[in-house]
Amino acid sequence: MKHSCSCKTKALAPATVLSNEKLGPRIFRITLQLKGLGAKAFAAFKPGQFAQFEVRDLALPAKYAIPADLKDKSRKNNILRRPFSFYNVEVVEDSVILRALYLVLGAGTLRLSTTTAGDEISLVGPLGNGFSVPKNKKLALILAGGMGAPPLQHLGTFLAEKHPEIRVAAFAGARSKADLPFNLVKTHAETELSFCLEEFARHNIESHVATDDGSVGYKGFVTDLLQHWLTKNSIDPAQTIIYTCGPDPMLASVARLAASLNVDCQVSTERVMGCGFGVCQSCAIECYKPGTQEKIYKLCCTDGPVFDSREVAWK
């Protein structure tokens, strides 16, 4: 899978917060608006790319509102920007509306959670290389693990709008129903009450849910759910592609499954990114040199974050 780096089109721009909603105990949905040069740059944003958010000047919550496990982390200085992907990028007249999901895990996202409508956040982007759509594909299987959902939701919308010839099936996994970063919609499948994901259903994309605790959908890992689906549906490997984003163990499992089926697979990887454009070298990923078993290092921010699953030397 060949990419061309998007660095030439990136912009440093202020984004205005339109809303910042709390969806769960620590899950938030933020909507931003860009105008001017920022809007021009982000209008070409591709599913799987990301932006770096400046968070060091954002306020902390009141002491009583900081979760106990984050009290020590909250004291850290957030010198470096934080990477975020978007689940929706919409061009509206002379502006671009960006929508992102995030989970409060540390000092940076804790500060981001305090922003309200009218606040400004400095963004750098678009950065990295996103998903690509090879020719002659007829089936795309989208697999999201936990907070790996946003770029895949964006991809689902893109495929529905730009590639209607491709059938898409989406699979989402989380530890429990409360951890799913999607809206569940009740449906009836084969006379049994089931659920689908509203974000994909609105584009007529079939969707399936797995939770570790069985609180909703299939009980078990989302990779097992995919295998279960594959036993019921015959596929043509040459016309099928898998797209996935989530924790590394899940990505490795999906990569092995794709290899066993001889199916193309693109993985969106996650690493700590200090700069976002290849200067700090902090986001190295061990990969194979093309056509060999020799290992080399590539950068998540500029060579990725999306890689062909066969490139990555999985642990």
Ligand SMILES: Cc1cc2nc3c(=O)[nH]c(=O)nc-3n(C[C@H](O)[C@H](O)[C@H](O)COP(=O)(O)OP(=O)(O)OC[C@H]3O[C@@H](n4cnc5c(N)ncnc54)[C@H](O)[C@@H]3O)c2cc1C
Given for the second form:
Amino acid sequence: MKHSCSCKTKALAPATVLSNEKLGPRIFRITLQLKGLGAKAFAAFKPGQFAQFEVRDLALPAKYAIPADLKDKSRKNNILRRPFSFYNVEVVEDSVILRALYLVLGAGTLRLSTTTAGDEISLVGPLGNGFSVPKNKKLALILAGGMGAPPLQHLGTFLAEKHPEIRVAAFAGARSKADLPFNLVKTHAETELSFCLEEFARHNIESHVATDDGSVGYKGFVTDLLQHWLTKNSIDPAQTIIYTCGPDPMLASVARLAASLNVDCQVSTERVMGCGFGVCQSCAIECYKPGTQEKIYKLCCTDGPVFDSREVAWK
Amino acid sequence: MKNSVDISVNFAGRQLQNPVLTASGTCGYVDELSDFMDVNCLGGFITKSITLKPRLGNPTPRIVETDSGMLNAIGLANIGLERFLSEKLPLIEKLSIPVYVNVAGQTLDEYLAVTEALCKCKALAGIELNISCPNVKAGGITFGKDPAQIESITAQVKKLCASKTLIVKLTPTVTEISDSARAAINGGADALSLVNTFTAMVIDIERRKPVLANRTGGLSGPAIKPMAVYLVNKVYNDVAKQAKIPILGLGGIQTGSDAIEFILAGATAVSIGTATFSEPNCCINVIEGIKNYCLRHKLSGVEQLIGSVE
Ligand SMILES: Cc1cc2nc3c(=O)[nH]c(=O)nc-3n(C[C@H](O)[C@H](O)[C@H](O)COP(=O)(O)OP(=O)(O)OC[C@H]3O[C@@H](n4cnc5c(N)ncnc54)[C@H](O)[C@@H]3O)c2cc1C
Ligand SMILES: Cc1cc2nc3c(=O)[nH]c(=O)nc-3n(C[C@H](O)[C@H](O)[C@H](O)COP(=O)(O)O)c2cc1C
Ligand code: FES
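Let's compare: the form predicted on its own is above, so bring in the form predicted together with the ligand.
Let us now look at the entire complex, which starts with that chain.
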């Protein structure tokens, strides 16, 4: 079958699975390699962008290996692609290595979980607009909720490498320790916040952890953790920016906090997507028409997924 | 395999270089898919529905995937006539293939106003009249379910665009689609397109609520293909063949083989809808597939296949 196409900014291209590992009961890490036209397009991939994975041709796990709560859901052919972010994108000679984390939630991610080294997955991307770095920022506060972590980890690396003038602090929240898609490392400080995240620490980015159940780090929401941090650190609102990705209620509360602090804030949103490239109109997200209270719909896939938090009309 | 077979077809008096077009609402207005395929390689292009004023569309969720298909209740979200004319028409003028604009409305006057403005545009080959959208409260499908109304709206639209091809897009959600087809032809349709989506529903059993904010939506994709093939064959045999009115067949087409099935059933050309979402260059692959079929069966073209199922 003819698969690759000659492309401008986006590619439809096959990626080869280099590895696909189980990190936790439902969390997987997949590493993919693109060559040729795919590599050309993805070399320009920015933190916050995403790709659409074709899952329809991938096999389901053996019946006995499908978790009971997903058995009914798995009885479905997936005609639509599934959107994923990457936590790391690396150009290696003439190829591009993509690394993603994903949570197994339904038939599509169950199919993805069965892939092994050497398998091929068709990707469409890079899609959407990633995070941007406004001028004159000196401090970036990164707030990751659950599976919102990957694009923010990518951003953290990007800021450390490309914007040494910006100090970065990362805050990751999850329901419990097992849901945290990061490597925890113990710090020397013997306080409730005695853990940090290896993925950020390796770039000398300070990091803090919150869990809803207190199984590790601060007990509570990641927004509370940030407020706790703000009591000990003073910021200049004009020179600060918040970047966040996670479930909608968390994004809404981060947006409120940013507004109350008078700090710029970029949110990375998620919507169910039919296409991912602007033709189906399914991923509508309620926004304000610039400068007004009038509500309009923007498209998560092409106008986003990253929006200025003031743009979004939070429920 | 050599690809030297001429698969052009005559569609309502116009020669299309091949019988593969886009389906309304799945391929944007003109250039959205150009990263993935050369639009000039298609048989023709059908735009997203255009209404007189911009429409925001329905609340979300607007789509849900089903087994081998999907439901949508987009609600005709579109940029409206004015922006279409100022932003998209100049791009359409640069294309070398026929472009048909899909027209929708809530009232007869709205259909007529949009048609009148579009018919002045030299670059457009014709209009696809959408009287079959299941996802808006007024207009759309309400015109398309009653043969008397189908005939009347078709006749009034045709009067305004006599020089252009008028395709009337039918809903499958009726008891006798041949009556709809006959009414459209009596009203002056130059071609028929079928099918639009089938009205359907998905329920979230945990929340005990419909998944779509609109409650119901239109089913599309491979799940509807056998029903669409049947309806194309029925309309071809009951009405279209005798009236010499070409059918644009659509519903679940993903491959050249699917397209050939529609052509054998009676379609002169086909449209690719939902398949574009997973395979943005699907139209090109379908064209290749049709050529391969012709070569494999030593055919000199596809026109001899139209309606030739035994
Ligand atoms: C821009 C973007 C980036 C994403 N990045 C990641 C990522 O890096 N890692 C990751 O694990 N997941 C990510 N997701 C979510 C991921 O796409 C969904 O979890 C996946 O599509 C579920 O597919 P499924 O067939 O397994 O489950 P389904 O049976 O389709 O759905 C299972 C559950 O997930 C929800 N869901 C389905 N599609 C989406 C969607 N597009 N966005 C949010 N929720 C959805 C459903 O409502 C349902 O509750 C991202 C989504 C978007 C839009
Ligand atoms: C997301 C979506 C949006 C659509 N929007 C329109 C539209 O605006 N006007 C229209 O006439 N048909 C619209 N359709 C219907 C398609 O053009 C087509 O008739 C139908 O989906 C069946 O073909 P398919 O199975 O190949 O998608 C839409 C379909 C989908 C899936
Ligand atoms: S997912 Fe199709 S328009 Fe955004």
